[in-house]
Structure formats: structure tokens, C-alpha cells
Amino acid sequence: MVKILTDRDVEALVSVDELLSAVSEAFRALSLGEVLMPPRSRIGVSGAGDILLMPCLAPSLKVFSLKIVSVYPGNLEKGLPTTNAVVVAVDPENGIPRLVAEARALTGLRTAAATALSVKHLARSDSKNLGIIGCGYQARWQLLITSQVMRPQRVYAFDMYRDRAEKFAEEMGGRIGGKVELCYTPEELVKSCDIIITATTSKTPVVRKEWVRPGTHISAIGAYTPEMAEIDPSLLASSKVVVDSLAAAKEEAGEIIQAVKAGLMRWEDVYAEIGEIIAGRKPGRLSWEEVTVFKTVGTAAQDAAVASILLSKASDK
């Protein structure tokens, strides 16, 4: 019998301990060629959104996954969800599927799971500012879990639309107990920061190198296409840059992308994968003074890392 699970069963059954490491797994395993990932397939549809499916097969885990995700960013507007998913989940021992969930919240929780062990990896132990540019569905998930791994003194957040920065200042200062401030502009909450999250669909960057102290360390969770690109391909030409797949990377992450096309970097100048970090392969941060730079494009090994939670839990009802 196939379960069906609410984005709310979701959340209820994943801890964050779990997710941190279901996720760190994924990645170890990606990063060292043990799971099957075919490319992302996107489906553009005109003057809408894409339509993104991600399969993947994780032996270590326990669960072939796939995911079904639609990105509108117009739906804002709408007064609707900019993002919405369903995942599948398969049992590779039988071929049988197993449940499928909602998949909006498993989404944010992966992505959030991957900026949290970017910030474990690469970001200053004496990181204090932390900093959201983007106020949206995903932002809540990020400081959800991100704070539960660097304990922030101070939140700051900026969002081009004012009433959703007020918002979610509101619903999150609650949330994480403490006082989300509000920065008018982006280069004000970049200047304030020691760690800082982008998580919009800019197509300009929203954080320029001269703004950028040293020692920060930058995840950049939003752009998802080439022409998209939340970070100043200068400032990523002049730090260390992990990503979570290098393969995708090249498809996908459009700050390097058009880095790469201005003749500001080459691929080869790309630090690691995050997985190889986890796996001890290479090092992260090697100095308090370096830049760092977490590029991610969303991977499906991230999704299966949820999904074999979920089976787990549902396997113990």
C-alpha cells in the first residue's frame, strides 16, 4: 500500500539531527560516484515557470526517489506557492513504491540541510551576523536550520518586496526566539554579515564583491538556470567555491556559468564538491581570512536523503 504524506506529516517526522545527516550522506555518496543521478530534466513553459524532474538512486540510503517540482516565480503575485513539489518514493529491493509525499517542505528542508553543513564546513566557527537575502517560502527553512548549527546573535533580512520581509521578520523572530532586523538594501545586510543566504531568482546579482568582508561565507541557494545569478561573478572569480554537484554546476549554476563565459574563472578553479569535504577528501576552510562560496543547484540525492527518512518512519508505523 502506497502512503501518502502532507507537507505537515513531513515536517513532523524529520528531525533536524536526521536531516543533517541523511543529507551529508547524500552528498559523501554523490561526491564519491555511489549513487545513480541522471541530469535534471527542465521543462520550460512559456511565460509561466519549469516544470523539473529529478530521479535518483541512492543504494546507501535505501530508496530510488523521484521528484516532480515546478518552479512559477509569477505565482507571487497570484497569491500562490512559488514553488511545489511531489516526490516518489520506490523501494529498490522490490521496485515497489512506497509513498508519495508533498514535497514543498521536503524541499526546504534538503536545501536548508545543505547551506547548514556548507556553514558547518566552510564558514568561520566564530561566525556571529547571519544574513537572508529573499524572504520567501525557502528563507524559513534556511534559518530554521542553519541556526540550529551556528546559533546566531543576530538576523538580518532583506527582500525587494517590503511587506514580505516585514512578514517574515514577524513570523520568524517567534520562531527562533530572537529579533529578525530588517536591512533596506542589500549591500547594508551583506556589510552586517559574517554568514549570508541568497535565496531569490535574481537574474543581477544581489551581493557585489566590494561589499563582501573577509572571511565571509556565502550560500547561494537560489539561482537554478544560466541566466540566472545571485552573486557577483567577480567576487566568485576571487574566492573558494564548493558546489554540491560539479556536474550539474556546469548546467545549471548560472553565477559560474557566465563567470566562466567573462573569462573570470574556469572550472577547474572550482574548489570541491561539498561531498568530498564531507568524505575527507579535500579540506574547507584553510584560512579565517578567505571568502567562501556554496553554490548550489538542488540535487536529487538531497531528495532521496529525505525520502529514506520518510520511508523509515512510515515502515515504523
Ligand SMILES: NC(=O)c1ccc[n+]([C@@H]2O[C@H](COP(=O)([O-])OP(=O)(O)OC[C@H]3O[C@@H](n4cnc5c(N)ncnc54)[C@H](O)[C@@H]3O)[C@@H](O)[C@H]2O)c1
Contents of the next structure:
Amino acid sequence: MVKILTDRDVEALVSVDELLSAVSEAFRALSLGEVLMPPRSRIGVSGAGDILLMPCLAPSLKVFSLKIVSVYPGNLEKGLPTTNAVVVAVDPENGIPRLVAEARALTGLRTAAATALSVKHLARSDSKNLGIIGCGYQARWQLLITSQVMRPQRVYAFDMYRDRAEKFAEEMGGRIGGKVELCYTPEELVKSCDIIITATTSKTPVVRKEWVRPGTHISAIGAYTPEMAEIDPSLLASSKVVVDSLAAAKEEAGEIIQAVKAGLMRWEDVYAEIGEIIAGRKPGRLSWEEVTVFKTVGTAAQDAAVASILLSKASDK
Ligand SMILES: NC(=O)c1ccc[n+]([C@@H]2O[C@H](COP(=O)([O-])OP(=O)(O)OC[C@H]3O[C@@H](n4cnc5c(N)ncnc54)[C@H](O)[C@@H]3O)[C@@H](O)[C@H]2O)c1
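Take the protein just shown as the form predicted alone and give its structure as the form predicted in complex with the ligand.
Full assembly next; the chain just shown is listed first.
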């Protein structure tokens, strides 16, 4: 029988250690060509949002998953979540669908795991201050999971809407057992932090090159179309850039696409996929001074990673 899991079930079933290990394996397998992951289809719903279809067969994780995710930026104004999703997990041995899970939490978890893995492999080990720009749904997961990997001394947050940032600080301070300090501008945040996460729906860059200190690590998770950008394209061009999937980045990573179009960098300048670093094919950070940028648009392999954890837990019951 197909199991139905809610977001709450997903949250309760997935531990941080399992999450990081499964997403790490997914990235490794993806970069080594061991997964079957057709490009995601994006269906634009005129004037409303996008619906994305994300399939992946991941043999080493023993799962086929298909996620249907919608991104409706105007939803927040109506009191509805921007991102909504559901995932179907199929046993690849016999093709039998085993579970259907709400996938808002799953998406938050696997996207935060990508940032956390980028921090593990690319950030300076002496990084102390963590900053989050954009205080929405993803930002909450980003902070929860990343703070378990790097144990920040100080956490800073900025959102273009002050009330959202205040709500975030109040809620998340309790959840991470520390204070979340608010910044009045993105510049103030960027200048104060060693690790910066951008989790906005912005179409124009929020992080400028001249604000970024040597040795900073940035994880940019927000932009997912050629028209969107959270990071100044000239910052990309002067940084060590790592992506989740080069094929997906070429279609969707707005800030890299714009930097390439402007002649500031070439696709060959993208240093690596994170899976190549995880697999030991390329080293991560090489010097204290370099600025590293991890650009993730999100891959179905990450969804498959969480689906595999859910499958193993659901069949334990
Ligand atoms: N990379 C991935 O795998 C992945 C996964 C899920 C979602 N996303 C993307 O992440 C983004 C955030 O998703 P969400 O669900 O948290 O959205 P959300 O609407 O809940 O939060 C976005 C926040 O960013 C703020 N914001 C927008 N523009 C800003 C700017 N210029 N400066 C400062 N703050 C700004 C908004 O006020 C809002 O609070 C979306 O674009 C979504 O598509 C990426």
C-alpha cells in the first residue's frame, strides 16, 4: 500500500546525519554519472508562477522519485507559502510506488543540506559569523541545518521586509538556541559575515562584490531562472564557483548565465560540481583568501536522497 506522509512526518523521520550523508551520496553519484536525471520541466502558469517536474533514478540510493513543485512568488501576499511540493517514491526493483509525501519540508531539508555540504567542503574552517539574506521558508531550514555543521558564534539576518526579518529572528533564535541579530542593509550583513546564504526571490543582485571580504563563502540558493540573480555577476567572475549540476546551472543559474552573457566569465571557469569535490576528484577550498560561491538551483537527485531515507523509515514501520 502506498504510504502517505505529511511535512510533519518528513521532519520527524529525517535526522541531520542521515540527511547529509544521503544528499552527499546523491551529489557524488550525480557527478559521476550514476543517476538518471532528465532536465526538469518548467511549466509557466501565466501571471501566477511556475510548476516544475523533477524525476530521478538513483540506483545507489535504491529509489526513483518524482517531485512536483510549484513556485508562486505572489503567494506570500495572500498568506500562502511561495513553494509547495509533493514527491512520489517508487521502488526501482519492481516499479511499485511506495510513498507519496508532502515535499515542502523535504525541499527545505535537501536544499539546506546542499548549503551545509558546501560549507563543509568550501568554507574556511575558522568561519565564525553566519549571515542569511531573505528570511522566508527556505531560510529557516538553511539556518537550522547549516548551524549544526558550523556552530556559528553570531548569526545575522536581513530581509527587504523588516517584519519578516523580525519574525525570523524571534522564531529561529529559539530554535537554534542563540541570538539572530538583524541588519538594516545587505551591505552591513555581508561585511560582518564569513558565510553568507542568499535565500531570496530577488531578480536583481543583493550581494555586491565590493562588500565581500577575502575568504568568504557564499551559498546562493534563490535564483532559478536566467532572469534572476542574487549575486553580482562580477563577484561570480572573480570567485571560485561550484555548482550542484553544471547541466542544470547552464539552464537555470541566473547569476552565472548573466556573468557568461556579459563576457565576465566562461562556463569552463566554473570550478566544479560539488559532487566532484565530495568524490575526491577535485579539492575544495585551496587558500584562506579565496572567495567561494556555491550556486545551487536544486536537483532531483537531492529529492531522491530524502525519498530514500523516507522509504527506508516507512518500510521499518
Ligand atoms: N536552490 C534550491 O534548491 C531551491 C529550493 C527551494 C527554493 N528555492 C528558491 O529559494 C527562494 C526562496 O524560497 P522561499 O520558499 O524561502 O521563499 P519565501 O518567499 O518564503 O522567502 C523569500 C524571502 O526573500 C525576501 N526577499 C526577496 N527579495 C529580497 C531582496 N532583494 N533582499 C532581501 N530579501 C528579499 C522576501 O521578502 C522573503 O521574505 C525562491 O526563489 C525559491 O524558488 C531554491
